[in-house]
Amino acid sequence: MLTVFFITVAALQAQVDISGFVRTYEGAKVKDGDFSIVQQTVNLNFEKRGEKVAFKANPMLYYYNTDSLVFRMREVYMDMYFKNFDLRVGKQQIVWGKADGVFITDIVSPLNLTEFLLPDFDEIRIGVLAAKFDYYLGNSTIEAIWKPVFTPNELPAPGSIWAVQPDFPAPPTFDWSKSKVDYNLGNGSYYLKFSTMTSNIDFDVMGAYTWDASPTMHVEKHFAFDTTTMPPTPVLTGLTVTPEYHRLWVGGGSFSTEIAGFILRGEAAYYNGKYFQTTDPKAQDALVKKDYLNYVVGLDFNVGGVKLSGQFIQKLILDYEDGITEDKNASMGTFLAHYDALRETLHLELFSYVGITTPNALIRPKISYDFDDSFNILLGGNIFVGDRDGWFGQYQDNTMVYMKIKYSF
């Protein structure tokens, strides 16, 4: 709170541009009527832009229920502008790629998954401490990023309706001694992207030496021997689970082009060095190390004023082995339909994730109305359906309706 106060005072003194919003957001589960979220939000943007330098600070306050206050400094950085390049230093959100609703090459900013994929995507991404260098060559840009400090994904807390307990064969004991990545120069992450725009196509290629933003669960099995049998039979008595973060090499790219009024998009990334859980008794720590390919192809078009978009997403584990707990080929689709009416003040939208390999889905209808340029009210639903083994179907009991009222300034 003191940080927000001092930023506000400094902003008033320096004639900084101030914008933001206040929002109330309530959601209730359909199954039992319990409130799944009661959240009040204050978002502030302080910005000052000059010819050679600029800065931005974006503090956010989340007030949950009636007793929990969460402060986040989502971004706070400084820009420096030169003749052929720019430099941004500080905590910032960095968005890569061209996919909607999925993260393929968009791996610079980790994710806040404490409420699954339901918040707005600019709030799901976590700001990272980084230095970002953009060098301009005509219609092309070379972007280099150094993240000196590792920031992981934020996962749901135990007891949350979004927390999923892994299916262990025996009660686990957790060892958190390796769950922290030390702050030192050797543990930095590095990203490089080349992007260009032509009259026919926009595309980029990227590479990264980074960390897996979610921890790998190393599993050590403990046995006792049943001496009533001959020979004595080993019996599993417990597990020690050690979460640990590992390095990844990533390479990929994305493109978009217009063909006869249709926008064709694509994005792909090759991940080297990912650990996967396995039931193979010979595997050390119940893990195998494999590479995988993740890609998406999308198509956007308009029909009668309705914006339509579809995507096909697939994850392919290479050199697959029996026992890996994930599917060799996991496929999913997304669908978006959006329509504006009443002079673009009434907005109707349907977005859905649809699992193909495992039949399940998340369906997200919503309707919103702009009373004026600053005041908006939104009604929506998050409908989880399908196989409980699926990524979305496991949350069947969390199907909800919600309302957001937002004032922007």
Given for the second form:
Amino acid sequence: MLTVFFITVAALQAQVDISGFVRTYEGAKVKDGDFSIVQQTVNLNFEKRGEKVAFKANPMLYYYNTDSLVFRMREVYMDMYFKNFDLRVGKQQIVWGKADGVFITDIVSPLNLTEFLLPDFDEIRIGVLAAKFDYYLGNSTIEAIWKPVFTPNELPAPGSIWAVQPDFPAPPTFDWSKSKVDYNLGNGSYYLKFSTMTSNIDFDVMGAYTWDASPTMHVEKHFAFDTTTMPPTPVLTGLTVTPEYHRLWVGGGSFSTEIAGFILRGEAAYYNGKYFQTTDPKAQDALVKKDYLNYVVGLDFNVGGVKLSGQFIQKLILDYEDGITEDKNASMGTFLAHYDALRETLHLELFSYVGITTPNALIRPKISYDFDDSFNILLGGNIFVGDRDGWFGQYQDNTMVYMKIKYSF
Amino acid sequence: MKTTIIKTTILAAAMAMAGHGISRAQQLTGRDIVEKAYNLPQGNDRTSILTMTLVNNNGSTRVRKIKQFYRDFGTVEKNIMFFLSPADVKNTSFMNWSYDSDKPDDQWIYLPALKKVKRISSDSKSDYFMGSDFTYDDLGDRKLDADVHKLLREETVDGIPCYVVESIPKDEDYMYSKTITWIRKENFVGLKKEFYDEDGELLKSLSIKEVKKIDGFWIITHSEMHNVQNGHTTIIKLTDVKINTGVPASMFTERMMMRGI
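Form predicted alone done, so how does the form predicted together with the partner chain look?
Entire complex below, previous chain first.
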């Protein structure tokens, strides 16, 4: 709080542009009426831009329920502008790729998954400490990023309605000794992208030497021998689970083009060296290392003033082995319909993730109205349906309705 | 949110200068008048601040402010807009590349919340721009030969001699059944325009309230579109207009869309 106060005072004195919003967000589960979220948010943007330099600081305060205050410095960085290149240094959100709502080549900023995929996408990404260098050649850009400090995805806390308890065959003991990546120059991540914008097509190619943003669970099995049988048989008595982060090589690209009024988008990435859980008893730590391919194809178009968008997403594990706890091929789709009415003051939207391999879905209808240019009220629902083994179906009991009221300034 | 508002706000400028050297109306067809208006020089580049005020039938207003840049590259005209207000669209930017050929426009939008530039379709010319009473076509993207133009008559309005040109779209499904434009005979400055809906009823009326000569070019600096069917009005004012200042090609890039101004 003090930090925000002092930033605000300093900003006012330095004639810095201040903008942001105040928002109240309440949601309740349909099943039992329990509040799934009670959140008050203050978002502040401090910006000052000159011809050669600029800075931005974006502190956010989240006040949960009636007793929990969370402060996040979502971004704080400085820009330096040169004739043919720019440099941005500091904590920043970096977004790559052409896909909407899925993360294929968009791997620089990790995700805050503490409320699953429900927050707005600018809030779901975590700012990362990085130096970003952009070199410009006409309508093309070479972007190089050095991320000296590893930042993992944030997962739901135990006890959260979004926390998923892994199903272990024996009582687990967790060893957290390897669950952090040391702050060390050798542990940096490196990203490189070439992108271009032309009259026919926009495309980019990227490569990264990074970390898997989610921890790998190394599982050591403990056995005892049942001597009542002859010969004695091993019996699983316990597990030691050691979460550990591992390196990944990633290469990929994306494109976007217009064909007869339709925007065709595509994005793909090849991930090298990902650990997957396996039930193979011979596998060390119950893990197997494989490469996988993740891609998306999408189409955007308008019908009668309604903006429509659909995406097909597939993940393919290469050189697949029986026992891997994920499907060899996993497919899903997204669908978006958006309509603005009453001079763009009333907004109707339906967005959904639909699992294809495992039939389950998250359906997100919402309606919002701008009372004036700074004041908006939104009513919505998050409906989880389908197979309880699915990524969305597992949250069936969390189906909710919610309301957001937002004042922007 | 898309298109070339800059180009359109200068439509009257084109009309203003189209008539030099024309002495007799009978030598001009409706198409001739519109074509000359479309083809007049408008400067190689422009910058301006556009303020759009949306007035509801109950008198309540909403204001949008945009900084815009334009440059003619010969075979392609490029526009870029930076939204200054209201707060919820601040730092949004929009870029349009419009081609002399039949190639559809290329359009991109940068939404600061998404932190990425998205290519969007330029297919919906009949959509209203930012909740205003102007469609994208109204703002100047409409092609000359998308309509059949006919000089209806000559008449005097408020003491100003005008040509009255009727334009009927070749596409029968177009949102307007026809438009009628009053153009000053003396200098071809547009004076007003009426838009008729699919049933032939008057839908909207555009009035040019102010035209200024800036750096040698006629620029519409104040226009008002009134929807007679729902009572809404949109007022567009152009300020800080600068022409041929040498807007660099690097202004019309993804870099600038994301950086802003």
